[in-house]
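The chain below stands alone and is given in C-alpha cells; this is the form predicted alone.
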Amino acid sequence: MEIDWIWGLLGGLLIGSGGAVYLLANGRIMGASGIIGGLVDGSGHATGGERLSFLAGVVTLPFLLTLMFGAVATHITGNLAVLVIAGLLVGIGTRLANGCTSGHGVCGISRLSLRGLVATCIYIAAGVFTVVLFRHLLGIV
C-alpha cells in the first residue's frame, strides 16, 4: 500500500497548527496572502519583524524537511510559462477572494466562518473546473 496520503496529512497538521498557534499568540487569522500583502503595501509595517519571521520560516521548513527526509514527489509541471501563470492567477485570486486558502480554508472554517466556508467552496471548484479544463480537455498541464 501506497503511503504518499501520510506527507499530505503530515502538511496540514503543520499548517492547521501554525494556524492555531499564529492566533492564539497574535489573536489575528494566519492568513499567508494577507501577511505577504501587509508587507508588499506596507500596511503591515508595525508587525514587519513577524511577518518576515513567518515568512522565513514558510521557506526554511520545507527546505529542512527534505535535508531530513528527502525529496517528496510534487508530480509539479516543468512548463515554466504555466507555473508562472498558475501563480499570478492565484495571487490574482486571493485579492480578490480576501484572503487565501490559510485565510479562508484553514482559518475560516476552523472558526465556523460563511465567509470562509463560501470563499473555500468557490476556490475548490475553480481548481477542479480548471483541473478538468487543462489537463483533461486541453491536455497543457
Contents of the next structure:
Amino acid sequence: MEIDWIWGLLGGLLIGSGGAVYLLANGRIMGASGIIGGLVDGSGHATGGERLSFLAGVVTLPFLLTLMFGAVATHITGNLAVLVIAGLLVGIGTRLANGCTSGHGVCGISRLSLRGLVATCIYIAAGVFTVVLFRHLLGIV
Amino acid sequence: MRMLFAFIAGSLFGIGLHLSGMTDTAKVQGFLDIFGNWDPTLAFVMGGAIVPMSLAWRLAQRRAEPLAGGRFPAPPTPRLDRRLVTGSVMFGMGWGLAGLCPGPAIAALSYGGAPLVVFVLAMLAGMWLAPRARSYLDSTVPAE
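Form predicted in complex with the partner chain, following the form predicted alone:
What follows is the whole complex; the chain from before opens it.
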C-alpha cells in the first residue's frame, strides 16, 4: 500500500510517454474518448487505422501483463443499473466536453490549455460530489 | 508507419494504466472520496504523465512537422462553452459512479469480466448518442 504512489508515478510516466509518441510521431493528441468516439460516431473514419492500432495496444499490453504477472483486481461494481448509467454518462459526457482524463487532463494541462484545466477541475469536482453522495449518503457505490 | 507508432503509443498508455493501478476502480473512487480513506495515487499518475507530455509539447513547437508527416494540432482555444461544462459534469458523475474513465476501461477489458464489458458497451452507446445530445444542447440555448 505504501508503495502505490511509486507505481502511480511510474505508470504516469509511461502514460505521458505514450502521449509524447502519439504527438511527436503522428501529430495527434492522445485522448482516449476522442480516439474511441471518432470510431463510434464516424467522425474519425479517415484515421480509423491509427485509432484501431492505438486501441489494440491499449487492450493487448495489459492482457499480456496479466498473463505474465497475474490478474489485477478491478473491484468493479456488479450493479447493472450503476454500470449502464455510469457508462452512458462517461460516453456522452466525454464527447460533449471533447475530452476525458487523458485528453483534457494529461494532454490539455501539459500544454497549459484553459479548456483542459477547467474540464479537469469540473469532472474531478463532479466525481467527488458523486462518490460522496452515492457512497456516504446513499450507500450505493 | 502511423499505425505502428499508434500501436506503440497505445501500448505505453496501456502498460501505464495497468501498472499505475488506474484500472482498479477502488483506487479511482478512493481518490475522489475525500471524506473517506483518501487515496492520492491518481494525483501521482496525473503528475507523472504531465512531465513527459510537457516536454513533448515543447519539442513539437521546435519541429516543423510530426515524424510520420501531417501536422501538429492547432494551439488550444481558450473558449469555455456550455458543452465543455455540461459534458465534464456528466463525465465526472459517471467516473465517480463506476470508478472508470475511457482509457482504463479499455485497458481492463481483457480481465474485468462481464461488468467491464457492460460498462464499455454503455460507454460506446453514450458516444454514439453524443452527437444527438450535442444538437439538443445547442437547440436549448440561443446562438452565441
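Numbering follows the first chain given and starts at 1. Take the two forms, superpose them, and find the largest set of C-alpha atoms that agree within 1.5 Å; that set is the rigid core. Since this is a predicted model, take the numbers as computed values, not measurements.
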Core-aligned C-alpha movement of S53 between these two forms, 2 Å or more: no
